[in-house]
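A lone chain, given as structure tokens: the form predicted alone.
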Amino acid sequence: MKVADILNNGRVNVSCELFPPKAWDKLSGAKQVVREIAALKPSFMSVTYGAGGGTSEYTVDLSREVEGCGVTALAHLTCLSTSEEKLLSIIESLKENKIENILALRGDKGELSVPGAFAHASDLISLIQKHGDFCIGGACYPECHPESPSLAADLDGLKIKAESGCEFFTTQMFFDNNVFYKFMYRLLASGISVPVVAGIMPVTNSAQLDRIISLSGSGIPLRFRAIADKFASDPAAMKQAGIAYATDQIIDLIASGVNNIHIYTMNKPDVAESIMTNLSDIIGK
């Protein structure tokens, strides 16, 4: 099934993202991991590519086993760390393994580029279109991308992915939803009406604050910093507490009519499976 059909069809959806091994002596426990995730019916499953592609291989097993396990798969496919020729294999391969659904990404800076590598997700996506009956999304930042100059250049980007054959974003994670909410207001009044999916990470141990703040430039408010403060030094406490405020984000979002969530599970189907019984009664699974 294709992801933009699931997200234009009226109902709350709530999907997961995992990520492939970095070996492949553990890709099993990866699989296990995604039928684990599978069993929570999300609406769909994304697999990553890893930083530099270094994992793109197993992006396409995985995803292969999510569709096995009766859920539509997402897969990501990076363009700067990646050879033309490597990602026409690619795009090859998920067509044969009747992935239907890419997320289309320019990937890291910090990223090792490759010569003649795409520098736009556009190009990507322009790229994927001549090669497949693909669904295509793209990434978004609700705060603004790090790299881009104003606001206004942000969103002229989003435009030409959009114009560009882009089916739908999936937003980087945030932790204020009126930061979301400012930013779908900026979205309608620039003209760019595709379909946006809010990108949720349940933050379930305080160490990786520092890195969610370096790696995404996410800003994280006053009250989330005070829970992770408090229960820094009590793990179990802090895992309750970050599913517990990734939950109430989404119960907000949904309440103002946000209707599709990414959850950014970190392959830990414990934590999605807390998210998915908090939200039982309200999504209808």
Second form
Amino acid sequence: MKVADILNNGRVNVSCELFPPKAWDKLSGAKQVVREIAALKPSFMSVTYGAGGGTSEYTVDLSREVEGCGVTALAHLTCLSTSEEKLLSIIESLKENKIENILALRGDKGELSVPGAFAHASDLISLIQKHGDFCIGGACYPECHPESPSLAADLDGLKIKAESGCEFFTTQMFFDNNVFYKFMYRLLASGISVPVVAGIMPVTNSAQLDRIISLSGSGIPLRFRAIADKFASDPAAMKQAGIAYATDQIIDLIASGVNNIHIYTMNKPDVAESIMTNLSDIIGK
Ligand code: FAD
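Okay, that was the form predicted alone. Show me the form predicted together with flavin-adenine dinucleotide (FAD) next.
Below is the whole assembly, all chains and molecules, this chain first.
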């Protein structure tokens, strides 16, 4: 099924994310994670590409596993460190495996860029469009992409992506819902009307926090900083508090009419299960 159709179904949709392993001998473990998260019946599951410490090689494998569990897969693909030839072979392989959805991304500048690589996700979107009937999504940044000179310039980049054929956006993680609401007003004002999936990261250990801030540039509200400081030395309490905070954010989003939510589950089925259980009556699953 196409992700755009899921996002427009008028119901509350909750998706989950996982990343591929670094080495082939960990692939069966990763597939087990897929099965455990799929059993929670998320609306779809995304599989990152070369991010989160995993390798790009297994994105197609894991996406196929997701579909095999009866859940729609969204395969990520990045263009900065991948040659056009390799991009085309991955697109072909996704097609062969009947994976209909791609999240088209540039990749981070720190990655080794290949000569002649596409400069922007919009270039990748155009390439994908030419080579298959995919539903294509892209990334957006409620707190502005770190390289953008301004929010206005960032919105121009999103407009180019939407005009290139991007059918939905998934946000970078945010910890303050007001930041997301303000961003949505700006999007609307600039005439961008594709669905936006709100990305929520359950932070379950305090060591994650500084890494998240440096990688994503996301701001941490004082309320959450206090939680992380209080429970830093108690892993079980930090995990419980992180899940509660993420659940609270999601409930506030749903109450405010946001239907599409993505959980950065980071290969943790127990975390995904706790959040889904907390939401069971709210999302009717
Ligand atoms: P772009 O859309 O190319 O934007 C990059 C910068 O260029 C922005 O500042 C933007 O404003 C500007 N810009 C955009 N288009 C244009 C244009 N046509 N002309 C001029 N300027 C433009 N990384 C991975 O390696 N693997 C993953 O699986 C992965 N998944 C992600 C999922 C989500 C939901 C998010 C939010 C990020 C993900 N990332 C992943 C990280 C992502 O690759 C980085 O954030 C990267 O720095 C930007 O990617 P992008 O696709 O937004 O790039």
